[in-house]
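This document starts with one chain, in the form predicted on its own, laid out as structure tokens.
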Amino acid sequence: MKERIQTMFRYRFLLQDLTMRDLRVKYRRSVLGMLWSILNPLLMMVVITTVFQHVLKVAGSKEITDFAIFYLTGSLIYNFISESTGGALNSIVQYSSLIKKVYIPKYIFPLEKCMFAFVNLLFSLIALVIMFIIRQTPIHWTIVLFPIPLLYAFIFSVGLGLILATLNVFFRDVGHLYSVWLTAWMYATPIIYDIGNFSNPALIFVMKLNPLYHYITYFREVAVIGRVPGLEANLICLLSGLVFLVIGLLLFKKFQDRFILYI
């Protein structure tokens, strides 16, 4: 792990590069730029809540009762996991050509892949911060530990991005069965609706096997409710979190001398 950390130390200006030429690529030619990076989460929030609140009077949440807050503060996070593992996903793939001209630690590419969402992320932050100011939303203390919940998605991504980079060199029906998981895992994920709303203790401890629930309960818990989790909370995030950049480290090094032959 110490020269793995090292190398990426090496390979920094190499990740700043990569991450400034993707954000550049994302917004090229259009007019708003990063704007939409801010403009995107509300616009669907919009649409979102008009559906669901207002054409099918869903109710957000017992303790949130605002359901743009709800709603914006699970997207956010989603939105980042997807789009995140999603790039790692196709990340190897996609640079081959350079993989094959020069050497560079190839895990640095699924890796810039995150880095690229969590920037993407932290600006579209910003739409949060608009919306609280708009529906006058108190502002807790506990907010300023936003950062924590973050952090523990964003190594969740870099181990699922991992695994999925791998898995992709070699079979690449990865990419379209992941693209429908990815529907799947919203619906499954309290982003619309309160799992609290449930009855059925089975389904409540089913979906609580599904990290992005702790990730995003966290996240509202510290930006909106104004509660600090306790240690359980942080514990299944951390951990959670470690065990999928494990199984993702050991799995990219084992097979990443054969990606190679493959791409």
The other form holds:
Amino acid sequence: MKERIQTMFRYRFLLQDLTMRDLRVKYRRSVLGMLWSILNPLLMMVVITTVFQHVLKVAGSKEITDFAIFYLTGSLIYNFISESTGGALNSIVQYSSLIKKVYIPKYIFPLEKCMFAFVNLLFSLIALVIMFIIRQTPIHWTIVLFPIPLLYAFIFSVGLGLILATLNVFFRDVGHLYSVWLTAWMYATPIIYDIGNFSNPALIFVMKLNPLYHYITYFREVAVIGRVPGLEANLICLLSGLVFLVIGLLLFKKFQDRFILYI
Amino acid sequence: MANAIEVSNVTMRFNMSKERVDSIKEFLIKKVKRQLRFEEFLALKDVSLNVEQGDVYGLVGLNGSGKSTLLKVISGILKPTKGTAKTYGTISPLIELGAGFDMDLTARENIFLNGSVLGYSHAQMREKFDEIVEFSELQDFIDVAVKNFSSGMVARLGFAIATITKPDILIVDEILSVGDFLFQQKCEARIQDLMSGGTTVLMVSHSIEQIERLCRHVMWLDHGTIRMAGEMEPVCEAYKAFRK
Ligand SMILES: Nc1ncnc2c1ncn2[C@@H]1O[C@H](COP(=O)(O)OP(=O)(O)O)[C@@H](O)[C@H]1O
Ligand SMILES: [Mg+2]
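May I ask for the structure of the form predicted together with its partner chain now, the form predicted on its own having been displayed?
Whole complex next, starting from this chain.
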């Protein structure tokens, strides 16, 4: 165990370097560079708000009546999950040439993709701040708690990322399936609509099985509504993340020695 | 003397699947039809090897005899199907020079990236930066993307980075055959330097002369099995006689 922590410590620079390189690659030859992390969610928000609020007349939620802010808070978390897990899914295959030639603990690669997506998420939070200023949204002290839901989402994404990365090494269909799943997941998550609009208890129950729902709700409560989520919400968020993390770690550990024979 | 490398009864099996099964549909169909028998191929068969600390050990054998596979097992890149491979101390594997390079980045950026691939800190790399640049003779190209380098330049940079700190064990796979004559001499000098500093070396080389010049012990691998192992001279003589 002690040895493992030492190795992890030893490879933190690699984690940092690979993250930096991904950032560099992502914004290479773009004039605005990192600004796109902020602009992209804002522009998406304008499009979605125009379509859903002004054309289809969808409102936000009872507590977040500003649709633009309602959408943005949900989409930031969703985008993080989709970017991190999607990246992790491909990571082992992407870094196959390295894995075949040097010894590196392999969990570094999915973990790095989650860190990269997390850095992007932090940047894109500026988009939310800009919206707060434009809309003169009242700021509550609870906003300082914003790292908590992000951390929960991060734990979950690492777990799911490890699972997907492992599966994708053996079955490349997983990548194709997952992109379909991501679209379905987006619509099944209350990003554009509010769960409070539903009356069917079975439907609400099913929707709450989605861990993403809880992270997004948590984030909206501390960042916009100004309420501190209770013990139950914290437990749900933490445990759902940990369950995925443990499954991911076990699965990854069991199969990682065989990756090299399939990449 | 204590051992630096202990390989016991290592067998390495590869699945030589004629068709790769990497979709779920294929997998299920084949599973049902019971066609999931891969053609198994043993790249190493029950190989054992002990290398003492400070020894310089050579591996010879024809192409495909399993030399690289054995080096990869020892470096921890491959997990053996059977048996164990243990190493004691820090290990610097030169399986392929420039393996950790990102061709789009400059030499300077790659020095740091490759350093962290090998587990070195940024501070360590900053300290050794000038030395690496000097050894690889790339002063004028330090801010050029590595994709514009010749293979010899890539090899120079890779070797300079991998040997920058004195490892306890150095693993060298045929890399000394790349680059020009002068660079090969320089690499050999560097390896001899490390050797005299007590580093254990395990090397594969095309050139039997190089093995004779550098190694004290040699193992001859043939189709994944040990044909002969021991003191350098008899093994090399036998191998040379065999090649004729
Ligand atoms: N990942 C792999 N999958 C299947 N076969 C492999 C793999 N790596 C090596 N082999 C096979 O193992 C044998 C030994 O290869 P190698 O160790 O590279 O030989 P050498 O370095 O002595 O030339 C070769 O026949 C090669 O085709
Ligand atoms: Mg070889």
